[in-house]
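The form predicted on its own is given below as one chain in structure tokens.
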Amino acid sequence: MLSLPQEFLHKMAGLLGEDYPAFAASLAGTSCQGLRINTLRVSVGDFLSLSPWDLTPIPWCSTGFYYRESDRPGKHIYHFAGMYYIQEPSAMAVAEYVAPQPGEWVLDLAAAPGGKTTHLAALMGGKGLIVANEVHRGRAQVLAQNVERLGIPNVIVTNEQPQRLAQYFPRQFDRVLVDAPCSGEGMFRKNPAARGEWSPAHAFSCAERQLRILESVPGLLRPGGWFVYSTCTFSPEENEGVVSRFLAEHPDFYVEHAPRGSGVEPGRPDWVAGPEELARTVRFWPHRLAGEGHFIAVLRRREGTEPRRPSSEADRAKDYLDYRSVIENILSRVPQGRPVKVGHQLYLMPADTPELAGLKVIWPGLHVGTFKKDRFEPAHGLSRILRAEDVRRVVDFPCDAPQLARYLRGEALPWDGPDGWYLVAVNGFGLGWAKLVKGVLKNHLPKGLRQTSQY
């Protein structure tokens, strides 16, 4: 049995009654391991045909699969290639409840490290706009790295307070996700730090912070839109209690019915003396299903007058033609988007992105490349959205080729062919760039990414 706070156990025994022994026994068990296939890079069927592991479907996520801890997929070349994201199984349900549609504007308000942002992007087919925000700059950098690794073309990463975002996007988003910082009770068997930090006072302080975050949502969400509030804690104060307090202050919102699959339980309004509509929320319990503890609420804003969405910057046809001229000698398929030059860097932003001047933007869109004095160098980020057929020249290896380990270490490789830029790929999926000069492929994998995948 884990060493758990006695006050926590006593509290849960009082809440769960006859269910408590099964709950307590589940905390003594092992955690489930999950990965979610990145369908922006590879279809589920194609990945399963390539996978070296025996994967089992996760019921609430069509792209999610359980794996065995001994598989160690985080060390495989396919992880480096952005073909999947390692994610706790219950957490995969959150984006499914957001259910974003291609072309919508979506905000992930507390997005690091990026599991839910990248899931939202896959559900949207890479179309539309996702603003992924993180208030802590270091965590925002990690978020941007995961967006790049998975080849997400329609995400902008910001490092702002929610109130600032509301000034730039007043009631503009179709959907908002608030995966709130919490006391982490649902992760106790995975996270020793959460066990060590827990106290009743900590849970109550988390609830106050969560409510402050939710207070920014009405300024961001359009009439008729909805937002998802989620936590990874069992605490009623942080779950049904926070939702109840929000509803009391915002009568133009109501709880949507959240569908429940096998093992998923309804919320408990009786635990907070709240309105019956709280029973439309859902709870994931580790003694009911193969996953950790989670709470999810879907809240819709009543219909009203929808503010006009700001128009994007006027068409810049000349810039677009210039962009094609510098990249089409490398690519056979030129990705779509709005080209934006930031200093010497070229990015592709989602086509309908509004003006962002004044916001702290960590990642303004797909990094296409860098203008040097007499040349253009393609960016690592560009390689992550490409397949072998998208480029003029490619060096494509099977996943067990020894040359891949050498490439990941930053080594040059001998190769025959015409000089120029080559996409280095595994089974057709882009990993990074190399430049062939007189029979030697010079390695352009960023130094910070080298030797990160030992498989």
Ligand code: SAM
Given for the second form:
Amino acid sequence: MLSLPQEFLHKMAGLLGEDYPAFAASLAGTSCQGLRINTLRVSVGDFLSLSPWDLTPIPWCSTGFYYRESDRPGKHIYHFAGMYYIQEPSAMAVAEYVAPQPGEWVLDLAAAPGGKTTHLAALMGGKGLIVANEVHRGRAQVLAQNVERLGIPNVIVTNEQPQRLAQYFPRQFDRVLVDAPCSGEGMFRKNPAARGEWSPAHAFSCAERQLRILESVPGLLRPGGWFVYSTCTFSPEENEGVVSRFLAEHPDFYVEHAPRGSGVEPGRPDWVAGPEELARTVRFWPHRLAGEGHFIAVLRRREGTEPRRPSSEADRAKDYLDYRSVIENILSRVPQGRPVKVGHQLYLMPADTPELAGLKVIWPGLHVGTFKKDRFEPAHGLSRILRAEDVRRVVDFPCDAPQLARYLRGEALPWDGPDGWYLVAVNGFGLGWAKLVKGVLKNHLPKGLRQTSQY
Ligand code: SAM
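With the form predicted on its own in hand, show me what the form predicted together with the named molecule looks like.
Then the entire complex follows, led off by the chain already shown.
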């Protein structure tokens, strides 16, 4: 395993003083494992009664739990079913500080692979609009896959430079999250490969990039709204330093007090000779709590005189495509949203979505299905928001049923019943579709999602 860079250790010893031995010892220890229950699919109580693992609550996230290293939740069918997201425990604090409300407009500016996006969506109960942006196209696609797997109805995934988004959403978001690319010192224990990329120059160049990303926020955030800036690194220049430089240029922003639970430490204005308000930011230290290193700042924009974003909902309602007739023979509960046809594909966008023409949109919302010549085929994405009671026909298996493993491998299954579309489910949670034709359930799990041996 790569050893920790000497220069990094020397720097941390200088910053931490008498706390340094405990810090160094924690980095030599093991990291904790966490999963966050996707409450858009299953309540915490219901999941705990189904869970095969002994889970322990994470203090700063009511839906987050530690699991043991020997458990393998990433390989369980419930993971495939989107019932949780495996996430580093300290990272689960970030969306809690964003604290989005149902119905708000939220931007996740650096969103892949989607840990915070999926958490924000759960906190909003799937209501409102989340624009999840990622500059790297390949990573934006992974983000979209996670949004699909967790059955999130109100997310649009874009692949844009932050500055371009401001042209489409001028000062319109209620909340913005900048979970910035950083030097990753807080992940040295969990991901030793990060150690090899470290250098003092890298931390400084990260700080310049972080500040450039933050410069796009004033064009996106509404007056009175707030944004959260977070990193998974210890370096003051990327944390308090970046916030201090941002505040110096933007007097209409101030640091909001971020509440601190047990073991969570305040930010350190003294490390960057910055304003006292930096002490309202928070630091997660691996020697103080069971999680990796994180920094979180909540910055609020002062109220202005601008009117709030106008609602376009009433105008749009009259243009809504009526798609009920094509889906009513499959679903007993038709999901809400703004139906949009793109070519032969039907999507449901979050109800209040503005015009996005010209933006690079990777995932326009919930994929409902495809219009074929004389029929309509339900999309895999749709199956991920459904429970057994939402559909006309279902094939529901317990999690250890051998048919389930065969379905996940892409095999057809014998079945008795009327011909048509069936939701295939585990304990009532939709996994995908199958079409029954003359006693055979034809497998419609997308090829890229079929599992060879995992489950
Ligand atoms: N929020 C994500 C999550 O919870 O899963 C993790 C985000 S990761 C810390 C930072 C992200 O910023 C990466 O996906 C990276 O591709 C992206 N990024 C890199 N350069 C960027 C830039 N100049 N502007 C915006 N995002 C950038």
